[in-house]
Partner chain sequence: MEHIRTTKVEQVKLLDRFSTSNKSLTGTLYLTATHLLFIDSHQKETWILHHHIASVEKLPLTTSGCPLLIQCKNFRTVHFIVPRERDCHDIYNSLLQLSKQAKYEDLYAFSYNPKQNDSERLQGWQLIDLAEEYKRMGVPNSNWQLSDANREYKICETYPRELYVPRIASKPIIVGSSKFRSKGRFPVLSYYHQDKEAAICRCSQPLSGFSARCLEDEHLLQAISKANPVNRYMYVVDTRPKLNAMANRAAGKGYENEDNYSNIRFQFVGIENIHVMRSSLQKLLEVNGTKGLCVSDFYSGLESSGWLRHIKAVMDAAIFLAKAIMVESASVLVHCSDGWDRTSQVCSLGSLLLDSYYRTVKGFMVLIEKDWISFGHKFSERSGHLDGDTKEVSPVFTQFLECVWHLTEQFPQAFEFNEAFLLQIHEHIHSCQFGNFLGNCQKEREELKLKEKTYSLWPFLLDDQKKYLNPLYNSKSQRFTVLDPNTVSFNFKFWRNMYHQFDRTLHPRQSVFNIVMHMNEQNKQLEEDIKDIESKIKQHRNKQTEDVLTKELLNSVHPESPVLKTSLCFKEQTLLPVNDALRTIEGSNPADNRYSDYAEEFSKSEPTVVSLEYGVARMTC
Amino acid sequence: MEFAELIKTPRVDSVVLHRPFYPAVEGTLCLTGHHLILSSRQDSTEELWLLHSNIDAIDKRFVGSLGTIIIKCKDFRIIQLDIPGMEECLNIASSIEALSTLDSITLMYPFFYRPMFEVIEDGWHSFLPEQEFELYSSATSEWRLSYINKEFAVCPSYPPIVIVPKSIDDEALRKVASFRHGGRFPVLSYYYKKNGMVIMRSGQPLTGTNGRRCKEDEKLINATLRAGKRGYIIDTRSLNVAQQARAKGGGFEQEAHYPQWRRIHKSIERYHVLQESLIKLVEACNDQTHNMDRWLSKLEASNWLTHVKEILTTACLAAQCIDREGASILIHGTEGTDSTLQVTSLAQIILDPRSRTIRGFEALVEREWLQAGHPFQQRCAQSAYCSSKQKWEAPVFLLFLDCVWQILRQFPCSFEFNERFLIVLFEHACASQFGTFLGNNEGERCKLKLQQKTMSLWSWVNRPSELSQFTNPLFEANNLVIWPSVAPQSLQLWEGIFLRWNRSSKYQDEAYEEMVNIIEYNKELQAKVNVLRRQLAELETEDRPRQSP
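For the form predicted on its own, pop in the coordinates of just this one chain.
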């Protein structure tokens, strides 16, 4: 298919653009296969370049021959275009609708994008499973790399290489895979070097109504326990939902077959409940007419902060099991691709100082989200404005980033990255020139040949010129476990995401710049103090021989 077939009117003059915090601009609107571009041809005015894949919904209205298109974006921005001529307006609107809902991934912009920057590091090879395993292998010899899934035949949503107990062979893994939802047998998520405890993740066991069991599954998860130790299974569904799953062939681990494991149910919502929550929250944030009571009531009705609290509470529980109880844990919900990953990754941020660095966090997103099979293509297909019927959309990754922001806000000196870094990850998960978040799992990415045909987001982010804008000036390495408060009073609306298009951040930006300047000045003064101290010490050393008799 040629993009030209979808573009009925490629160019319209005298279009007026209205967008948050900028004066209205008149210019020429151009449609390309991947972008909506408005150029005013005035040197002082910034152009608009909007990816079609960032468009969530469009509305049209007409007053006489003047047409208006309101574009609602996946990053929650709302843009208005005033277009002279009804026919041109209708043509532009239908072209945008067609170009923003392309079915084929290979027609998306990452396959056509050619970077204008020098590629210093190939991000596709920055965080390989073998490299992650090396970090653990110096501390333990009880685990191994398994290549059982190298053709993606055992588990379509797992990467080709996984870390499993050394005592379990690949034949046993095949039997366990047939007993777990989607073939997602228990694999290592995190090894806690302080006490040797581990976090594992999987899909639900397929026990069904007959209480089916799998001795290889029992042996696999027991292989992670130390002699005389108990473990915890954290099920991210309520007991009621887990019991209902048995009627559909799913289920949970029976105490009789897993006597050394204690099962804990922590209900985390998923799918349409989360999507509806996001829709309500964005609607509340966009309505500027609220009085205080109505705003607070709409914020509460969205339940967004309740979901944040549920996820953070479960992650804290997982971290407590590991650090304070000295017990290993297995985490799963139904599929093991959504709430499971929220909990495993947040527990690591609480426990592991490396996950709070820029590269460590990138490795975490790569390992616990991309390689672990979170279906980004499905979850991010629609955002808060799309009116078509939801299928698999849910703001799972955004909720995770929101939880990270809550911890960052409570521990502002413990993270090497800043809020801007989290916002950029959200934006690129929605729409991007990079191939990192395309596809639903490693198997799909492999078939699409993304490594050969697209650029990795990490190749751009990790360039020194870009890293500076994502670095937290307050960062001081903290090797301790950090325990966030999950009390309702401690959780706040993430203004940097939900209110950034509704009110100007000018004064906050100025304050941030001033803070950076003060910190830099303080460093300069500290360096001068150190030089003066050395000079004083040298003078005192020279003076001593003269004073001796």
Contents of the next structure:
Amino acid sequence: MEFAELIKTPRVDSVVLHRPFYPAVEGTLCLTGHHLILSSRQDSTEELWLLHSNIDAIDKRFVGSLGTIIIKCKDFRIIQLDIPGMEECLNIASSIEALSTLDSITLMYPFFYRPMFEVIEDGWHSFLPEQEFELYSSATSEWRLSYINKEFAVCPSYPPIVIVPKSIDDEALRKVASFRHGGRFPVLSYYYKKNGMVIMRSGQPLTGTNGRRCKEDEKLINATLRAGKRGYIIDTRSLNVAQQARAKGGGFEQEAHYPQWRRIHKSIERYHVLQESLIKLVEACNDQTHNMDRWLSKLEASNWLTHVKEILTTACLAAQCIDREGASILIHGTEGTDSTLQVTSLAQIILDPRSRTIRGFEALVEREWLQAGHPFQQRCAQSAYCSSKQKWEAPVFLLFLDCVWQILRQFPCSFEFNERFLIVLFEHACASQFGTFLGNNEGERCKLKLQQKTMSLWSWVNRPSELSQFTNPLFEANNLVIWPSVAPQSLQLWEGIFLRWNRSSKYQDEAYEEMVNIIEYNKELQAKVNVLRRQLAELETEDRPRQSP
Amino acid sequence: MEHIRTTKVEQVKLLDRFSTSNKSLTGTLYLTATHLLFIDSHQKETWILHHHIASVEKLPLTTSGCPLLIQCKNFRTVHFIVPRERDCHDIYNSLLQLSKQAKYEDLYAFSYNPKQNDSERLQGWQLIDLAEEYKRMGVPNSNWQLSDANREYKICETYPRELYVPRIASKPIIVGSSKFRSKGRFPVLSYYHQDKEAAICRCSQPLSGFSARCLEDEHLLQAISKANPVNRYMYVVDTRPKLNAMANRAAGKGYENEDNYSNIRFQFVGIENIHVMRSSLQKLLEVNGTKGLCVSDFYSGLESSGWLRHIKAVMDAAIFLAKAIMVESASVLVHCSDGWDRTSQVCSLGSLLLDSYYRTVKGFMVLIEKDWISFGHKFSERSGHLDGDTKEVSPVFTQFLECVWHLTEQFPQAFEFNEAFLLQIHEHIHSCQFGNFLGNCQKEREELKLKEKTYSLWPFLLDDQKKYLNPLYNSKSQRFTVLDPNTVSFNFKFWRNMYHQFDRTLHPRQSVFNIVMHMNEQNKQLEEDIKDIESKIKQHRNKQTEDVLTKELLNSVHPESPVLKTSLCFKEQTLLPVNDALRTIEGSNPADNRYSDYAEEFSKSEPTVVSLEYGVARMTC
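Starting from the form predicted on its own above, please write out the structure of the form predicted in complex with the partner chain.
Expanding to the full complex; the earlier chain stays at the top.
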């Protein structure tokens, strides 16, 4: 098959592997179609299995005939392989390069992966739109499921089923779709049961320079308003950027045509600005020799935490409109596939206790990212190390996870999942044996027949044995809205991601273990006390009648 | 009190420090002899000790009243608006007087009365016994002895009476050396490492100028080397930047010339002086006090303040000490200029890395008592207890606490105490409520008769120990005998809980630490309960075996009653004290100010879009 042609040297002996915090390992290096494997053939040493798709960039250098390949991964890890023999080294390097940049999705590992575990629940069917809608339909009858996008014809990046106002028919939706960027007509993102307010999302309106309008569009979003109520439109672009978009046929909602809506512009960065930010941050974190001033200035110059703050602030604003103002909102940027989704999903984390559970968070990722058409394939094609920069690469999903982590840190008992869970989602969005994050939207996934040909990440994650690793021992459900602080003093660098390979977290991990032990022990003692009390009570009742027969 | 003209002002507003929309609480301001007290309409009390006040400022009059800005040494900042200017002026003047006392006797400690009798008071002062501590370290021994040279404070006024020196160093050598050292602070033992037989010694800079030398001083250093049977060379660590040390030579001071001393290895570690540290902290606080601070201003401010750079420098110096002892078994002599600021930081931190005892609650008190209090760190001058030279004020001890905090972050299981302990100590460095930190050296403290007139802080902290214990502490782990921290820059973080201690809106809304601490406590209680119930069950069983027959008979007659079942359920639910308070999220009450600030940000940046009557007015609730 094709892979064999790409693998010039499948196997080299006496290769030395260097990784952070592990002693060097000497062993045999093997290349397969999807993995780079290094095995010392000793039981005691862990083998290295690295997915080619996790490789972001490689460097090679030679000292005499000893070659060294430095492999930089999408999860920011850097490993080094010392390979004896120049030819072998060159062959390995070029094979890795070829295998890690395969064009065809169908050659990716998920299409070849056969799970070694028993599937208890098929993750592909865990979060069906119909089921999700049922959660709302008990509370409201103002919304309906529309199958208008069944063939992905109206909007290629939308799922086949969307939730729209009941009073708007499919014909009107078609017209609205032609007025919105990428056909992304406003759809329901979240229904807030407490007061019936909603979050909708869409692409930008195609007003252009001559101020085009679309009656159906106005009607659609007005249909979501209660009589006499106003709503907010949150445009994730600055007013300037939104105005410039008109020249390219895009634009924003004019006050005159949307008198019941107030528009708020926020400025969330996108594309290369985020990518640059990530590159700078990772570079700063990887250099241990920086003195304090240089480290702080590099951290600042990366602007990563500025982006985190901006996104969180916008999400808080959205949640505030809903919860405090009792107003519905429509959120969009340009395409409505990036910053829009960051805001809609984070607003739900803030508002909705369900999205802070493991299942609920998975449903959120499924609904607001995968089905909502965040182009994972494009955004995650490369990471912080790759030199060939494509304009559609951007750490949008990572920023979202970072924001969730910041809220998790501020409300450590309000989430059912722990940091580990977020890290695993990041890893699988980069490179995975599962099909979940393949493709850019449901339409592509459907064509690829992912459901039939690959395994869903959720099938694996939701197994009890896996879940236990991702469960936050401190979790105690609360139904409150959780308002995070967005002050710079309250935001932190996400060490679990960015310093993961740069410093040992041994002591922190042990402390975490100890904390878990204390909590487990507490449960154990409580159970024991309960049993004993019951025993005692039984004994006492046995005694009591004896005293007064 | 003669300074107080107005004791109560009503309708005073307390502004939210970080709110850009001037959110405020209205309440009543009371002025007492010791505290400024604000009680808001929710009956929440804010107590501010006069001694904690670092500065009081009257800002220009506004339409709503006269603003009074108070900054405290524990980093609390309060911003009042007093309706009438005259009241504001009175309070302002009173606070100026009350916060800066001229005499020690007017400090709070001399009037503070925790209702203890004299013998309890004395016991409290005897809690920390340094002679006992030197014994624990293993001195005196064949190489080190107690010297009575300073028994009457004749050689050095700022040293304690009891000093440990090499056994072979005779009194004339000590006296000679002390004359060659700034303020007579000659080399003495600070910490003795029993296993390595190596010592940390401390002193002040030599009066070497450009060429002066002193044979006795050279002898004393040699004696210190010789007191170490394992390694004959010793390190002399000058904690100052080289440039500063050189500049001192022009004033007849300076540093050791390696050629004049046998077997020394001289080393600068470059910690800046008290003035640099003071202005560094000032810059840091200015940046952090900014309303609507953006991320990049925060980090560039953190950088330009240099604060974390200084913290890292202190930590690196301490690591140098620990390594010299652990890796080379070499003794180290540490000094700076006078040997009471940087030297105290480095010696105490070095000992803390080497000796796990100092990482316990009691041990940490001992460490502070030894390297800071007894060796004459000028607490009263550094924290400005009295109205005096503001140029002597410097956060040297705060930096030490911060270094310890960084260690607790890197080694979460190595310390018996928690962050609250460090914060509480910091609180009392400035509070003047207890006698420990009053005065600048032991001699002065004796003259003030502190042990008779004031109380010691330590017994009160020990009584409250529960609050200060680290639930994750692992006292048994061998791995934590010597700490080897990693000082890569990214390991140093801004200590929010210190510098924003009172700015609750910036803190996480749920504390893992508190919950685990509480659970740990609860576990102990549960273990007790289990023992208790088990013994009761046993009693019952014993009773029952006495007449089995009756029991069997009765059992058949009386099946378990349903009433009993419900009562059982009830019991289980109220089994334990409910820790709801711990789990409560502060942000969820309507008085919370967090949510409104997101709105302010957009209303500020986009005034053109959000119309006044609709957007701003409504959004800020």
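Positions refer to the first chain, counted from 1. Here the rigid core means the biggest group of C-alpha atoms that line up within 1.5 Å when the two forms are laid on top of each other. Nothing here was measured: the structure is a model prediction, and the numbers come from that model.
J.: Would you say R11 moves its Cα by 2 Å or more between these two forms, aligning on the core?
T.: The answer is no; the displacement is under 2 Å.
J.: So, superposing on the core, is the move of L532 at the CA at least 2 angstroms between these two forms?
T.: After core superposition, the displacement of the L532 C-alpha between these two forms reaches the 2 Å mark, so yes.
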